[in-house]
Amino acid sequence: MRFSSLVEASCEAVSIRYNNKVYELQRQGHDVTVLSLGEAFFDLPLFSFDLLPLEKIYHYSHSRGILELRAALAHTYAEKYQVPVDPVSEMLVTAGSKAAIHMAFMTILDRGDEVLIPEPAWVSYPEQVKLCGARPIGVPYWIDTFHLEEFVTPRTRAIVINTPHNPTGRIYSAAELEYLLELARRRDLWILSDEAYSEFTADDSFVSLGRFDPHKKHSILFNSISKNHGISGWRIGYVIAAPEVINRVLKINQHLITCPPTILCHYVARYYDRILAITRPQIRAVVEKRRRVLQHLDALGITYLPGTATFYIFASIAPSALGSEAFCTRLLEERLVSVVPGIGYGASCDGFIRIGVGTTSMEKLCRGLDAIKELIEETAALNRAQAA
């Protein structure tokens, strides 16, 4: 049989692969400490569906997403992030921000184009670029933003950033964002800014790229209702860009998705403010829990890349002799603790693991961290023995 070379060159999402292993172990009755999920669990009520428009919810809706929802999202960006957005022409809602990002890549990339992706990078960015026939260029994690131009070539079409960042939790500064846009103007590039964790901060330190590019000449923004409203299983996300971009993404959305799920869009639009009023205090609590987890890692002597936001930590497994894939496999099989291998976030990241703190109690988290420390020490001892 012959298969697509683009799909054959693509890799499975490592974070999802490990979570599938977790689900299988749980079905077998094992008590797994899950530090690998890319979401936070919130206590959310189920609001009444009786107030939704019955004559509409069973049917297709606007392929840009219903206007009521787009208007609410545009208002949030204008009021909270100082980014003016026309909900009619500059926004499209689709089935998760992951789909929105891929459709934007399809809109701007041709075969052979290059996309700069600073590492550690969310696992789907390089694979989505490859599925467009383009080439992802991973930038090692120790290269700072102000040196990205060193990696720009005549084939470079875009740079992808994620702020607040998965997996480190760092927030891009205003100076970094202004530098990126200045670079984009000089080198005729797109800056794609994945802002799916914009609510997951302890303060007001998050700045949207769109604040510095109000006419969206070089920026494409993505965000996630799934993440910020605590409803990840509902798969609703959106893209903000100039009308010329949105109109092209719209064509792809119509052929692949048709429209986002109508009933869920009406539900979120109807209860938009009430959902955020419930999730925002819980978001602050999970970000605070992340801070306490960092204190426990400090006490254990485990280092990590700097960051203050989200519910992720990118922790070093040094001086373990194992690569991150082997380390995570042993951790899950021997100690029933699930984390994500750092190699999934870029070639420069094999000495790290991603820890998620959004789904587990603090007590269980600490036991999981202790198990990580034990395996680091055990495999570091093997390394020393081999060296001797």
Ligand code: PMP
Contents of the next structure:
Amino acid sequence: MRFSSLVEASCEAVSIRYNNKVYELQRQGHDVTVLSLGEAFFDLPLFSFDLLPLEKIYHYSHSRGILELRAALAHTYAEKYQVPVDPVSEMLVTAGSKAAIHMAFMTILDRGDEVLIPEPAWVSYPEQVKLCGARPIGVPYWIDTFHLEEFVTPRTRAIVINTPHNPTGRIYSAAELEYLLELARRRDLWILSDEAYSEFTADDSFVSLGRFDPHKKHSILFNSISKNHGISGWRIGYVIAAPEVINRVLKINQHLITCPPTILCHYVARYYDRILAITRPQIRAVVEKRRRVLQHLDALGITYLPGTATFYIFASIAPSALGSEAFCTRLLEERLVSVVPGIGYGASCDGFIRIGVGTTSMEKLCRGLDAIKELIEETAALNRAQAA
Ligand code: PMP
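Return the form predicted in complex with the named molecule of this protein as a structure block, the form predicted on its own having already been given.
Full complex below, order starting with the chain above.
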């Protein structure tokens, strides 16, 4: 049997691999403390499907996504983030932002091109770049935004940022975004800004990259209802870019997806304001819970990379002697606590784990954190014993 070398070179998503282990343990009847999921659970009612247009909902729809939904999403970008978006020509809605990001990579990359990806990096960026025949260049987490130019070569085509950031919760500052756009203009690059967690902030500190590039000459933005509205299973995400970019993404979308699920797009368009009104206060509660979890980590003496947003924390496992995969496997198998190994977020991140606070009660979370601390101590002792 022969297979594509691009697919053979691509790795499984480490977060999904750990979550599959969790489902398996749960199926065997174990009570797992799940800190590995990439979402926050909300209390969200089911509004009536009876009010949706019956003549449309069973069928294919516009392959940019229905205009009513694009208009609602564009309105949020204009009102809340001060990014003017023409819903007719500058937006495409597709089956999740993951697909949107991949199609954007396909639109801008040729074989051998390089894409700079600051670490920790969401697990899919490097694999998606590789699937385009291009080269992901991971930038170690200690390099700050203002030094990214040192990694730019004649083959560099794009830089991918994620703000607010999975897994640290960091929000890129206006100064960083302006610098990135200045670099993009000077070195003829695209800046891809994944803004899938834009609602998950304690205050109004999130700034969209689009605010500094209203004509979208160098920026491509992504967002989604998965995290911001707690509706990950419906697979609705979108890309905002100049018409020249969107028209090319549209070609790919027509050949791969056709259109996002019509009935769900009508539902979200119809109930969009009510969904926002219900989810926004719950998001504030999750971000507040994250703040309290940080206090618990501080008390335990566990350090983490700085960040105030999202429902993730990227915590250090130093001085454990274990790599992050071995640490997470032992934590899950011996203590029934699931977190995601940092190594999945880049070669520089093996000393970290990702903790998600969005799906577990505070009480259970604290017990999970205590278990993490115990395992760090137990395996640090191992380190000392080996050194002696
Ligand atoms: N970007 C980031 C940073 C994510 O964490 C995720 C999901 N884990 C996505 C994009 C993809 O989200 P979706 O495809 O559900 O819109």
